[in-house]
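In the block that follows, a single chain appears as structure tokens, in the form predicted on its own.
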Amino acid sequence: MGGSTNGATDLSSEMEVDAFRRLFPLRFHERHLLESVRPDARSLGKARETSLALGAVASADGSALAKIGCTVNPTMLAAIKMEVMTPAKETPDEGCVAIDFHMPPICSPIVRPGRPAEAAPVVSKQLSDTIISSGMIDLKELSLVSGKAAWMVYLDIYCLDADGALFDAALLAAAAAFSHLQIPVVSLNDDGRIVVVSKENGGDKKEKNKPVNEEKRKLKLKNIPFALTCILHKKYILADPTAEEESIMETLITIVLDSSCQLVSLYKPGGPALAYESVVQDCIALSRQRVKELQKVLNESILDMEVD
């Protein structure tokens, strides 16, 4: 009997804490501030476990997964496909990325079918903006032919879980997709036109047939970009914030360091709270450390690949 009145005690106790949370949640989540942790357990500067798979797409020339936090379902989706293009005339050695971020109605409630999401735009300028930059990838190693024939690359990446902070786990997605990239075997057809040479046909290379590139090679990454968001609020700093908090705390600013800890760009996309010099160093303290997690994420993902 006494088991049964415990159990409901905490039951009730548990409705109680899930209302005032839906009716308060700034005082919901003050209330954790002042304890120095946050309602998933994390303290204010932890980011969330992450996890990385590549190759989940067969046919895409590179890809992965991105899994933040402990959700059952992935964060992102990324996948990259590769066509051979003519260069611009001011750009004849070298190739181009476009970078499209989908936010289909799957990742999240506020997505409504038919309706373009907001942040999706933002996002997509925001990760090409850092992946140029960042001196990333060397757009001369996709030219094929000087002034003839380049590589374009396709990047998309699909949302499948926004749970805040969609920025950093989209560009870690890309990186693990450029990591996990193989650039197609090329040739010179009879016509003097760059042709991708298929796994079917690619056993029967002709020698008139001119191979530009021997086999399947690697893109060489430097410098590769890493994000931590976090949000400000009052006297404090929560590092990788989830959905909830961003909706509730709104003053978030966005670094991104690469992999020797060089600032490559830091985003405050406006919000109450200043960003004081102080706070900003802070901020790049907790980034450098994050770096470290997620460059250890990435080397284990592309060796467990190598294993298998």
Second form
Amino acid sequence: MGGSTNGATDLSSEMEVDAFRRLFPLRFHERHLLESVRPDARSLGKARETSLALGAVASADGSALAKIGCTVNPTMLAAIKMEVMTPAKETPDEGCVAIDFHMPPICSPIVRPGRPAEAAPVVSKQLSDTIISSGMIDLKELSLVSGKAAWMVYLDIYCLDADGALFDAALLAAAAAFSHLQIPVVSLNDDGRIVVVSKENGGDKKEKNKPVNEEKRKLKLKNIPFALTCILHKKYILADPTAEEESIMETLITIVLDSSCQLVSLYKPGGPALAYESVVQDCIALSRQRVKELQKVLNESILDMEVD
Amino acid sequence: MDGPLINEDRWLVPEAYSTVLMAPLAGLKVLLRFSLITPPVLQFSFIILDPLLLLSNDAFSLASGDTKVIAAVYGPKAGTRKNENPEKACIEVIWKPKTGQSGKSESEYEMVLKKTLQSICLLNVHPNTTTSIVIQVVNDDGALLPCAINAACAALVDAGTPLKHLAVAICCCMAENGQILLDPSKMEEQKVKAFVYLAFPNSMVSVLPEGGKSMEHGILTSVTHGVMAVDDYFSCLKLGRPAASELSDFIRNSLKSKAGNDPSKAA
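Other form of same protein, the form predicted together with the partner chain, not the form predicted on its own:
Shown next: the complete complex, the earlier chain at its head.
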């Protein structure tokens, strides 16, 4: 006892771990980093276990649940609804994708009821920028009748449990929902309007009106983007941070690579630590690994889906 | 290539204004004008004036082809918002678009700018206070965010907010043929394959050529749009850095000449 003169460093041996974690969160994490381990027993460059389940929402045209981490709850729910619209004059043979990200109060203690979360519109904008600029979806595939009808795709992503790296999980859920998407069959009726052929009376209608898009029931996804968020703290790089780590060590860098390892986005909004070129290289190497992991997870979940 | 259209000296704040505005920590307005294109040479002009002057003076018609932003700093005011650390100063950014209501892209800009400024401000100096930075977009002709970062920095200096160092931001874009352009116009921004907004720290050392891993080699903020090869990003970085240091010299000189003309800061 008598030897503990220089503050928290020595207190750590006398205090309960939980108390130390609350009182000196940064020290607590730095002590772990010294040993190249994190409080949840991961090594620094390792991302959390990730799982995907396709077809979580029966009423949607395509949906997916993505879960990063070992929490009981799934973290992101993505669902797609499609509607027929008249395409814009400038792009007569292209459809449209509208992406929205929701953070309901249940997802995190930081989000309060009645007040929209600050992060939600930012993630939402980032998602639509990434998905549209990555060229994952060919908007021309969403066209039904040139200049007359095209698909409007509404993609809504709900965050059910915010535990760090929101954007990574949301992007994975979005990509999975798109790969699960089954485009409804539509046909032209006698008035020249597009109507959805419902499953029950699909048989009768087929005789009268030929479906417009019988072959095009699936979107061809190319260059699917995958994201990895890292924390930069001193000389350490922590991949896939939890919410606690994000709140304590503030410098985040999000790297999005597509399946052919092209850079889709490198996003670092400020933060006390600077990203030197070597650090960026290291982060990109980590994301390359992560892309492979996530691609495997996505392919497996698609295979599971087909078996069912 | 457009040279600077306006003689800088004409646009310095008149003395009557400046004494009011230069009062420490009062609302200060800084307008930053960019007219720089054609790789890899940068050309810019930087004007500090009161926005009222801008509105009242026809001579300053908004030349198309330029990005203009007005940054105003108010604070520090007492108290912080909820969810903010009361032991530190809080930075609040309000982004006003040129027309219409603010939407998602404005809140993204607000967030990026807020985090960038947070990392250059000395937040421990005024704990439990809020400093508001209002960004009014006057004209968007590409590289809007870098322009806003530079303007906000200059405004913070003008307001006397304690800073660790300055930040200097630029925009690089990758053309289809692999050519890298600096500071694209809006049209170029839409046509190119990808573009990168980069902000670097800008401390006094940046003026001197320094080898090794100096601070200026670190990226403060990076926002990219569009798909590019990883190597292309690094070549943008390579080209961006000297451009940023050139811009930094310019900003420092402008701030210096401004401080020299200002009686309240002459001491």
